[in-house]
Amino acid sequence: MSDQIQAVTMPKWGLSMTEGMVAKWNAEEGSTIHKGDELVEIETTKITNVYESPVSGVLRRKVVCEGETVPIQALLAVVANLDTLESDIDDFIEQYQSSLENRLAVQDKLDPSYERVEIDGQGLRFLRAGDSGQIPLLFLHGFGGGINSWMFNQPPLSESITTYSLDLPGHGESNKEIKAGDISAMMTSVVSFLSSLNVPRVHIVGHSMGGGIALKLSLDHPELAKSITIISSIGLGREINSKYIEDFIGANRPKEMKSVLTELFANNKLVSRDMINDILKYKRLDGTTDALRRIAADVFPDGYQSLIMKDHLSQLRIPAQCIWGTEDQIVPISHTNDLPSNIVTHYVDGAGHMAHMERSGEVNRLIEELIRGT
C-alpha cells in the first residue's frame, strides 16, 4: 500500500529559506485534490504564497496544523487512495518523520550555491540549478530586482532543466560600477555571460526590464535564443510608471520602501518585513544608488521607455509568449495590444507586475509548456 501514499512536504523557496508556517489550508481531509490545486498558504519570513499541490489524490491526513512552523522538507500532508488503511498511513508518517534529519542533510548537499564570473572586468553573481543535457533556461529580472525574484520559479523548473539566474549589472551582488545602463549594454553583458559559461543557446524568461533585455537579445542574437517568455515586459510601448522608478530609487526607510513595493503586487500582503529589509540592504551597498540612477536615465529617460521593439517582433523565428498580470500598475497592460501573431499572450487574473511570484504555478506551467513545445 505504501506505493499508493504520497507526501506533500514544505517547499524550499530561495536558498535562505529554512522553515515555513502553514497559514491556511485550502482543502479539507477527505477531499479529492489535483496536481496544481492551490492546496495551502505558506508564510515565510520573506513572503507568503500559495503552495500548489504537487500530486493528485485524496487528502487523507493533514500532518501540520494552521499556525504551525516546520522546517523545509517536513511532512505537511498525506495523499492516498480511499482504500488505503489508516494504519498504513500511520506507518508512512512515522517512517517519514524518522528520516527527516537525513533528508535535510541530503537537501543541504544538493542545494546550489551562488557563483561569480568576471565579464570584461565586471563581476556578475549568478545561481545555477538543475542538471540536464537539455538546452538550459536563463532568468532575467527587472529593475531593482535580483536572483531572489525567481525564488518560486527557478527551484521547480530546475527539476527538469538546467537553469541560470543572475544579478544584472548594478543589481544584487554584481558590480555596481557600470559604464552604460541601457538595454543594449546589459544585453551585451548577458551575451558575454553565456559565452563565459560556454552556453551556446538558452530558453529565456525575462521580467519587466529583463523582458526588454530578452527581446533585444533574441532580435540581435537569434542564434542564442531557443524560446522566449516575457513577463510584464518593457520594450512594447513608451509609457512606464516613472513615479515608481523614482520612488524606488529614493526610498531609504522601511515605511517608504513598503509603500513602493506594494505597487508591484495585487495582494500587498505579500510584501513582508524581510523583503523590505533585504531590498534596503541591497540599496545601501556602495554604488547602488548611482547605478540605479544611471540605468533609469538610460532605460527610462524623461519618464518614458527609450527602446520600443514591438514593430520588430514579427522577425522572431522562435516560440515566444507574453505573460501579463491583469492588475499591473507599473507597465500598462495595453502594451500587449497589437502584438504580432507569433507572440502568444496570456493574461494572469488577480496578479500585478510580479505575476511570476503571485501566480507562480500558472506561470511555471506556461514556461514548461513553451519549452516542451520546442
Second form
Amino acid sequence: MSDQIQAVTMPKWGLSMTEGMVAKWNAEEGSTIHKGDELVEIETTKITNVYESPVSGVLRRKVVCEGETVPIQALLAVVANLDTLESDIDDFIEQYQSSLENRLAVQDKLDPSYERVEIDGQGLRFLRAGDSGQIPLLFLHGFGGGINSWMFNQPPLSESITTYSLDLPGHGESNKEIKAGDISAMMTSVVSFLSSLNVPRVHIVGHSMGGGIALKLSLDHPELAKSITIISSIGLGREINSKYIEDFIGANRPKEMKSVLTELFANNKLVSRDMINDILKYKRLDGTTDALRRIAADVFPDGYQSLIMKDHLSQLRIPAQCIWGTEDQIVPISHTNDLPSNIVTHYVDGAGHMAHMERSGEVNRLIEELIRGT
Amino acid sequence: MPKKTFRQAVHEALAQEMRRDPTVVIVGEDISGGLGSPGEQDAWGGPQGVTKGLMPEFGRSRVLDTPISESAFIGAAVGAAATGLRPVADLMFVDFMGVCFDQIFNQAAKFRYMFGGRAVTPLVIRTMYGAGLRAASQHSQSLYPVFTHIPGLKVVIPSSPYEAKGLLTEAIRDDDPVVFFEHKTLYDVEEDVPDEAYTIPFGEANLTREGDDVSIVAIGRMVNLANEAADNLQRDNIQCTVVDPRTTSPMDEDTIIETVEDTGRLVVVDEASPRCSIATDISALVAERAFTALKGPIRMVRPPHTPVPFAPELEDAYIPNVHDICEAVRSLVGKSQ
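Right, the form predicted alone is done, so what does the form predicted together with the partner chain look like?
What follows is the whole complex; the chain from before opens it.
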C-alpha cells in the first residue's frame, strides 16, 4: 500500500454538499501522516469539521491551499513514499485532475437518494447507503434531529456496511401527525420500519432520544439488535435540560435558533447559517410544532425523563457501548455513573451533546470497532 | 426534498390551501380559461400556467374566471374577503393596478382601521412585476414601493421557489390584505421545495450570505443577483452579507440595522424606479438608525428614472446587474477593478 501514490480528496458530508473550503492544514509537506490523523479542517456552508486522513504515508504535496474552495472529490493532497519521484507525483496530479469530471459523474450515480415507506398509514423518509451482505447499521437521531444528524457518520460507515437512517415520526420529512409521542410508540414505528424493509437484525446507533429508542428496542426485541451504541442517551436518568427542549420548540427566528443550537456543541462556531436554516425549514412545516410538543410532553413530561431503563440494562446480551461528550449540556454526563459492566463507556473530550458531529472520526471508529468485534 | 419551479411552488401553495380551507377561492382573468365557451376548459391557467389544474379539482365556484375588468373583480374580492371568504385575486400585471387602486388602498387597506378593528380582510392579490421579458413599459414595472407606502397593506416579494410557497401560504392564512409580487423571470427557476405545507413569517429577513465587509440588501429577483455578486466578490476576498427582507411591509428593520452595524457598509439593490423606492427607504432607515456605524456612503444600485424600455439592448442596460452590484461593493472597500 505504501509504495503507491495515494490521493486525499474533498469528502462529501451530507447529500447536499457540492464543495468545501480548506480552512486549515494540520500537517506540513514532507511529514509522515497516519490513517486517522486529523489532517485538514474543511469548512462547508453547513459546518466546519476536521477531516481525518484516509491513508498513511508521507504528505508529499498539498494541492489545495488554505482558503481555497473546491468541489467534492477534488484532489486535496498527495500521499506517497519519501523516495517517490517528484515527476511521478506531477503525473499523478495531472492524471487525477483530468479525470475529475468523470469521478463526479460516477459519484452522482453512486449517491443514495431519499426513499419513503408507509407504516400504519404514516409516511417515513429514510436513507439507505452502502451495500454489503452483512448485518446492516441503523441510525436513530435525537429530539428535533433527522437524517442529516448523521452527515459525518453515515457516508464513511456505509463504505463497509449497509446503513439506514430515518426521520423519526414527527421529524424531518416524515409524517407530522403522530398518535403518541412516547419512546414505546416510536420504537414500534422503528420495528415496523425494519420489518417493512425485510431487515431481520441491525447494529443500532442511537443519539439522545434515539438512544432511548435504541435501548427500548434492544430490551423488548433482543432478536432485532446485534449491537448497540448509544450517544449522550436518554433513558439512563431523570434529568434533561428541559429549557433546551422548550427553547427549541419555541424558537422560530434565526437568532433565537442560533442561541438554542449553540447549547448542543462544545465549539459554538460549528453552528452555521445553513444549519440554522435547515432546522427552521423543518420547523416551519405544518404540524411540526404540534408534533414536537406531543413528543416532549410524552418523553419529558414536567421537564423530566419519563422512561428510565438503567436497571434493566444488565439484561442486554449484545455488545453495548455508551459514548458521551464531556461538555454535554443537554443530558448530564453523570448518567453514565453506575452503568452495568456489560456497557463500555467512552468519554469524548472537546465534544458537547453532538459527539458524533463534533468528534465524528473518533465516534465512527468506536462504532466500527464494536461492529467488528461482533 | 424534490426540486420544483417557482411556478410549481406557487401552484402548490394555492392547491394545498384550497384543500385545507374551503373558504379559499381564486379570482382573476383567464386563471382557468374557456368559461362559457364550448371549447376546451382550463385551457389557459393564467399567463404563466400557475393556476392550471385548479379549476378541474375545485370547480368553477372556487376558481372564478372574470371579465377583463380589474376594478370589478378586485372590488369583488375585497368585498368577499370582508364577508367571510379568503380570496386570492390574480392581478396579472401590477401595471394594471391603476384602474383598481381605490378598491385596494381606500377600501381593503382601511377596513380594519376604520371599523375599529372589528373587520378583517383576508385578501391576497397575486401580481407579476419586473423587467426582462421584453414586455415593454406597461407590463414591466416594479411597483411594490407604491403598495409599501400604504398603511394597512402587507407587501411580499419572494426571491425563490422555497420562499414563494412558504410566503404565499402565510399570505393566504393572514387576516390582512397582502399584495404578493411574483417576478416574471423567476417562474422557471428551480429549488428544493418541501411537498408539505409550511409558512414563512412576515417581517423576518433572510440572510442568504454572511460576510464581514459589506451588507447588500436586495429585493425580490435582485436577491439572486446579489448572491451571485457576493460569490464573485468572495473570490477577491471581499466578504458580503446579503439580506433578503422578504417583505417590505412589514420590514425587518432590526436585521438590516444589525448587519450594517457589523459591516459598516451598505449597498441596496432595487429594481423599482429610483425615486421614492425601497432603496431610498432602506437608505434613510440606515442613515437614521446606524449612521455612526457607516464607514462610507450608502450605495444604491437601481435602474434609471425612465419607463422600462422595449428595445432589448436598452432593457438589458436598464435592469441592475451583477456587474453593477460588484462595482458598488468595490467602490466601498477600495478595491475597484
